[in-house]
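Only one chain is included here, represented as structure tokens and corresponding to the form predicted alone.
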Amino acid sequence: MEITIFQCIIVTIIALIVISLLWLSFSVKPKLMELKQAHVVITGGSSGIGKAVAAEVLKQGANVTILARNQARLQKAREELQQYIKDKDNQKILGISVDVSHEYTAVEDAIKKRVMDANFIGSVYPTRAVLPYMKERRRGRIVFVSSQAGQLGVYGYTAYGSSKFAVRGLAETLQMEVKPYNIYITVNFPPDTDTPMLTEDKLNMPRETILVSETSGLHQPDEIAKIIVNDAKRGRFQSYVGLDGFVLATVASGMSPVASLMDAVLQVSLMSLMKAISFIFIANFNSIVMKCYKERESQKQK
């Protein structure tokens, strides 16, 4: 049986794809983290899953800090967890009574309440105000502005990104609730937009964040506004900007609502391809972060 040149090319391409995927799988696989002498902080650690997690990591040699609201339950949990300590000379359990949803100063390093209030609560309250009237009229559009940082994790956006992911969750849930009333939700995921807020934020923004964000370019507010209005009018759930936005919207679509057959067909048919393309984006972002890290370490040694 003769093998044609075309068949050889196909086999070669397939082999290269397989080799590339194998290399990628090994290169992106995180190293196993050993918990011995690691510090594990657990919210809700006085009972249930949180307490069980505390016990498990103690068995593996970690130091544990459990956070809970009830001081009595916290102390009891701390005493019960002592039995799981493997190295009494080096392992410790610390219990802190704190309400992580209210006491700002105690969790300031983990969550910036101002950001969550502005981006999430600032979306909830206005919606609550107008929704009864829309339901009464049996029609309406609600637009939430999230961010591309609400579709994927971005270095330096721990608090900001969390608040923007929350906006998307709000939008998806609300869409199911209001659809019987002929109300449609649009959530826009803009890239960097030339606004005074962005200019101010960049003054204190990590270099990694700036470099990663710049890969999507800088867009003008009027451009974003036109897209938002057009998509809201069409009742389109995901509103994105440019080719990068399309890739992100497709990959991050999950089980989010679709308002047209075209959107559904595109998501189903292109999901695998867009996911493959996303590996390139993520690899680039990780490369930027690693490069900045090495530069900082090099500066420390000088």
Contents of the next structure:
Amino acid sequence: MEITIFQCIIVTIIALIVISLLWLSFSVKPKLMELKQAHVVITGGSSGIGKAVAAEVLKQGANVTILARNQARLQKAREELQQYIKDKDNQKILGISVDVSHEYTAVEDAIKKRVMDANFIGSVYPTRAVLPYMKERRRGRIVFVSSQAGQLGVYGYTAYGSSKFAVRGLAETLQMEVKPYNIYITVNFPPDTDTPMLTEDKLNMPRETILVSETSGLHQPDEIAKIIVNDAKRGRFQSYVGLDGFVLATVASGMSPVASLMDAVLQVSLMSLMKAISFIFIANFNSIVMKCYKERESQKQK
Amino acid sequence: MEITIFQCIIVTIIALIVISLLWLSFSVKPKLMELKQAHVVITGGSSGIGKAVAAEVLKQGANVTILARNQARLQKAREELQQYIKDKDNQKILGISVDVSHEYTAVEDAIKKSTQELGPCDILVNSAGMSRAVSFEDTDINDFKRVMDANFIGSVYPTRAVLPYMKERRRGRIVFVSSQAGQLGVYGYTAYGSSKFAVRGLAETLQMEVKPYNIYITVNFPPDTDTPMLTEDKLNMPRETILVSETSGLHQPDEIAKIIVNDAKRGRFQSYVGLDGFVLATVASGMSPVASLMDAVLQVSLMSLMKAISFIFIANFNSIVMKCYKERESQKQK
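Moving from the form predicted alone to the form predicted in complex with the partner chain:
Full complex below, order starting with the chain above.
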């Protein structure tokens, strides 16, 4: 008899917890943001992932402002992006030349128009500039492009990876602060993407970095862009690419917000399995590093 | 008959995996580093956690170099630390005034000087840093660079300076002091927390690179610690930050120091404080290295449970933020 009552209490407590979580989850769920006539500001929008995101949102009817340093590349990108405009009378592409990590007042003006500086400060300044407008309207989405190297340590990325860890930290801290204002943060973690930035990296890339990065393969900017835009519209915090991206995002999710109760349940149930799988990857990466180290040492002796 | 063979194969595969993991685990396990006559370099060593670490390693027989900017505070710290020396004839405390985030050549020179006096560095403790606890929009716009420079670049330069010596000797420990705000987003810490996330990322990336050289990285995640830095933060701390931080409580620098020294000696990557620190470190462990097979097994088995518990904390933090928001909005209307 006693055991049955105990079981009833346990089941009731679990049910109450599930119901509270469900209520919590749906009471503060972001609404889908429609892109028609939305104003999307994209830093680094004249090439790579930024340009692909511009193309994607133009196809969905948005107006776009591209911020980049080089005036000529801005102009070229604006011309290339014209083809994606659906409604020629009502859609505009604005290009503003500014270094988003150099001087805040210039960025502030751009919105009214070095590796940690470029990636972290270059994300802080534009975010700071748009936030007052978003808070006033109680509406907005801010996307940060981090990297898989911002979720785990990858040989060769001490400067880059740290800046991308910082971007993830900024996104997670900021989301806590702006949630009451109906502003939702998305942080995307792309794997290697076929952009001018990566092409330049590859010129001098350490062998270890090449071998470790092969695990996730090479992706195209438009694929990343579709995922970014989709997740931003839905106000999903963690934005990942592919199955390996899903495993990594789950393992490295830490205390990141989740988009729905379903995501929370999925994460909790898969967490231990994903963690076990991740140790196989860690062991693999360590053996790659050790192999390259031994090759280099034996070459030194010749 | 077939099912039995299948089961045999499965069991054999599992056994092989376990044996490989065991072998991997013990073949690259760091040896315990003895502190007697070891040379420990501590940035930010004239106050707070850094000074407490200096005291702790002195008690264990080490020689200490303290790097800090302010000459007077360096001198005062050196005098205070004399009491912890066990062997007055063979233990020394060296103090060098330098800004570890300003100019790399100055940092390199400081390390060179300390190497000449006390020998090559066995353990580097990156404890220098600064903090800001204010909402994103109330943060002085220049503070994002300032805090990132002090905490991130201020960890990069000394690490870069000692690494050639450690690589040559195939021996060394490098400690980074991150923060719980570097494991999860905490209201009010957009500048500080991001810099501490960056420090964790640096530690994890660096460990991958230096592991073949028998150099082990430790990254410590202190909760609120009773230091001058925190005292200053509290002057203008947002209510949300105070309430969220209360979850982990306030700790003393010597408690943190003992944990840092213990974990550095053992070459443990993740260094946490208390039970809440353990939960957080497990949940936020991501792809961090583990010290032993035991740790790996523990993490895997507890991961799902820890994750479930963490959602309760997240929900709690979100309700704190919403409550403070509503209070502020209703005060605006008065």
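A quick note: this is a predicted structure, and the numbers were derived from the prediction, not measured. Numbering follows the first chain given and starts at 1. Note that the rigid core is defined as the largest set of C-alphas that superpose within 1.5 Å between two forms.
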Quick one: core overlaid, is residue 234 moving 2 Å or more at the Cα between the two forms? no
Would you say residue 253 moves its Cα by 2 Å or more between the two forms, aligning on the core? no
Answer yes if the CA of residue 162 moves 2 Å or more between the two forms after aligning the rigid core, and no otherwise. no
On a rigid core superposition, how far has the CA of residue 61 moved between the two forms, in Å, if you could check? 66.0
